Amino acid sequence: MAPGAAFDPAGVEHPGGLPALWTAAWAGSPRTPLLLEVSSGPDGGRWVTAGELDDRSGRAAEVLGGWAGGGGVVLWSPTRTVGAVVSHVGALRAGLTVVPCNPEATARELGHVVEDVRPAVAVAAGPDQARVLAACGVPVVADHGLGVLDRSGAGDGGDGSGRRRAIVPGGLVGYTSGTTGAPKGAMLGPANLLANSRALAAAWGWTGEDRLVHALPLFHGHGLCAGLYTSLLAGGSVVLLPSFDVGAVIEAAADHGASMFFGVPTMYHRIAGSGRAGELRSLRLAVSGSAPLAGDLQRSLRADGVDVLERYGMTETLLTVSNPLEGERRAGTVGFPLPGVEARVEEESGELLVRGPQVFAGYLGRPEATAAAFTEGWFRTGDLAEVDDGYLRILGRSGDVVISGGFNVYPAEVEEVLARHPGVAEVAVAGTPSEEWGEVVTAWVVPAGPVLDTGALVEFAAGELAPYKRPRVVHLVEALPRNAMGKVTRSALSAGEGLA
């Protein structure tokens, strides 16, 4: 399909990346309302300015560069706080990395992230973080809520500094996983990021009149590169909220005079279903991402006056496509590459290629996966795809990962943890299809003895998995569907076809 509209090199590869000009456009309006934190916390209920960012986030920067060498920074703290926003911008003015994780991450979970990155520090939000990250050999700073960071703060692993690994300084690196289930951290460099806010600030039409209501996790890229560093490069204003909820998003909407509001299928059933998506009319843009969007869901928020733009990316890719801001947004697709990005459907396998300055370098200590994730510089997304009059259509996926409100689920990782179980001796896992949460994580379970209780299976999973990867439906089987090879076929799961 023909690429997205010209794109300047020179402003991709600006040598100080967002945050040059992040703090170049706040020296300038110091006055400036940026961040308004919707909580009880210290920040709570009153709007933070563009000289108060730029003077918390520069002592941030301070306190983490004093880590001499480099490296990354991994951010384990609650999100959509302005401590969390100073946390992250302080750790790119540093040069440093940043490594956001989940907040519910289990100690199993950000174990594996912290071996992987060999981070030069941490940032946790309170002392039971810093105990967990403390055990796994990582120096830590502690965050006093209003974004004051302390490097004497409680539970410090040592300065690590034979553990350190080398990465390309002031950028992300984001988790993702493959179908082992082993995650991998996806590179992305300063210029990725920069693209990235640049192509979405061009073809949604961003300007420093626009207020976000922000409900997304900022360890996500839809919430953090799209969502945050974006409104701070067009130089619009965020509305944090600590959490989804639908009368809270309609009344942040309204009370705050917002523009714009991001949210993933889940959320958007759920204004859906609430009877009052009308009283979200007001807002110029409602972006949808992270999962794919039913076609009858979007018609229906349209009949109330809720044109939602579909939108489509991926951790290694950031965004990449985008229906339309002026013309039809139709539903069912994802519209158009985005303005710098080259997007190709591939003939024999009908796989979705992309490249363009938003797709990231590889990932990190992994040569041989990044070599296989590309073809002749395209990166091999893994969805299956169509072009239909122009606009991108996702059929499906060639890998086996699950999308749950927004969310990859990886089943050999489920499966990992769930095999551990005394009362297991088989087991899969796939999605199955949900209404609210686009799917869910479904485990076929092969039990070892007569009884087992699912209860408990999933009482254990929840001390090795984070919530969002957690099997909500478990059926006992007497034996899994399997191919000629022996090898599980997922599909006949999630049709339920072949059960024993």
The other form holds:
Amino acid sequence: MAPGAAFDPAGVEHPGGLPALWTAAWAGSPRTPLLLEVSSGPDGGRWVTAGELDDRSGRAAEVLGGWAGGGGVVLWSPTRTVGAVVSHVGALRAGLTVVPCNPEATARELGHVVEDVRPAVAVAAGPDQARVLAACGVPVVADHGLGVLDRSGAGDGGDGSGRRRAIVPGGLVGYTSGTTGAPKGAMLGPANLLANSRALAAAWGWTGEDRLVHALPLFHGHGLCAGLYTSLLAGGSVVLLPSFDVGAVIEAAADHGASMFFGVPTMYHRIAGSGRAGELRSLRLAVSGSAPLAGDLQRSLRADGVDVLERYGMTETLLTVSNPLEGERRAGTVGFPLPGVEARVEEESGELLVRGPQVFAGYLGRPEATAAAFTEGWFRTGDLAEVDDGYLRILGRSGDVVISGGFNVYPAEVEEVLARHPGVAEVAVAGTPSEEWGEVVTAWVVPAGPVLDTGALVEFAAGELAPYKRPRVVHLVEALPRNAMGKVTRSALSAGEGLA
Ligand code: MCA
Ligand code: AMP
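Given the form predicted alone, state the structure of the form predicted together with ligand AMP.
Below is the entire complex, every chain and molecule, led by the chain shown above.
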């Protein structure tokens, strides 16, 4: 497919990247309202202005500055608070590379990230998180909930200087699970982050007049790089909701005159199911991504006056393909390459390949995985696709990944955890279809003895896996389906075939 609209490549190499552009704009109009946290917390219920964000994130940057110099900072903060935004922006301003983590991650999951990143420093939202991080040998900075950071915990994990890993400064490392079960860190440099935001601002006509209702996690590209970073670049404002709730989204949009909402299909499924979708018709733009949006769901929302724009992306590339702002948004497709992006479908494999200024540099510390991910400068997405009348249609994944509520889950990681339970002889994990979640994580278990308490097994998994990765359905079986090579066939499981 032809590259998206003309794009000035020089524009993605701005010195200082996004933080320099943000702070220059804030200095120019300090009274502009930027962030509203809908909560009863100390920042809740009032608009935080550009000047205040500048001031507070500047102070956070001063505290973190001592650890800058190409190091990473693990951010283990609550999601969608002004305080979390302040410490995040502060870390970027200090030249650190941010590694935002799921607040619901388990100690095992966090331990893997810390081991992999060997960060210069970590920011912990509470004493429990601080203990887990310090036990990993990382200097810990306490976040007192408002993005007010202090170094009192720093001694606990040593100074970390001997083991920090050098990473391109001022970027982001996004964790995306690997087929081997070990999540890999995708390194996005400052130019990648800026290119993504510039392309979205141009494609979606994003301006300082826009107001985004934000209910997505701030530890993934969708909510963070598309939602927060681009809003700050465009000079728009953001209403931060503590959790996703249909009524709260509708009220926030009405009460604060919002113009935009971004969601995953599970959210739109719930909005349509509430019978209140029509109350969002005043939005100028409702975007869906991270998982396929069912055509019927899109058509039902359209009938209610909400013409959802579906787009496509990945942690490694951020957003690359989008239905048009003007013109037909075609159900079941993700549209056209964004400005500066080229996309093509490889003939033999049917795999979608992309290249452009937002495509990442590689996986942290994994040169072989990085080399395997590229073919002559094109990134192999692992998604199968076709071009239909000019529009790109995603047909599915070439691998085993399960997408549940917009979160990717890799069966191998879940299997590895379940297999450690003494009552399990063999286990296989795959996705099974669900209208609400897209797919749900399902486990087929061959018990080691006559009795296996599946509730206890799920509880065991809860100690090791973030909530979205835990199996929602467990089937006890006598044997697992295998192919001629003796390998378990997950596709047969999803289809309910070959089970003893
Ligand atoms: C929550 N639960 C889940 C999920 N989310 N289970 C499976 N899959 C999930 N995705 C668990 C909860 O922990 C809870 O467990 C139970 O389900 C019911 O919770 P509920 O309150 O109904 O769920 P929720 O808190 O409302 O969460 C649903 C959600 C959330 C809002 C749709 O999953 C979400 O924020 N998804 C967005 C994911 C995302 O941003 N992906 C972007 C990655 P229990 O009952 O045991 O307590 S991809 C990306 O970034 C690229 C760039 C791209 O293209 O976008
Ligand atoms: P992640 O690795 O968590 O960033 O998830 C990226 C994956 O989400 C992609 O490789 C796709 O499989 C999927 N994805 C994102 N957007 C869409 C979409 N609009 N339609 C279908 N799949 C999508």
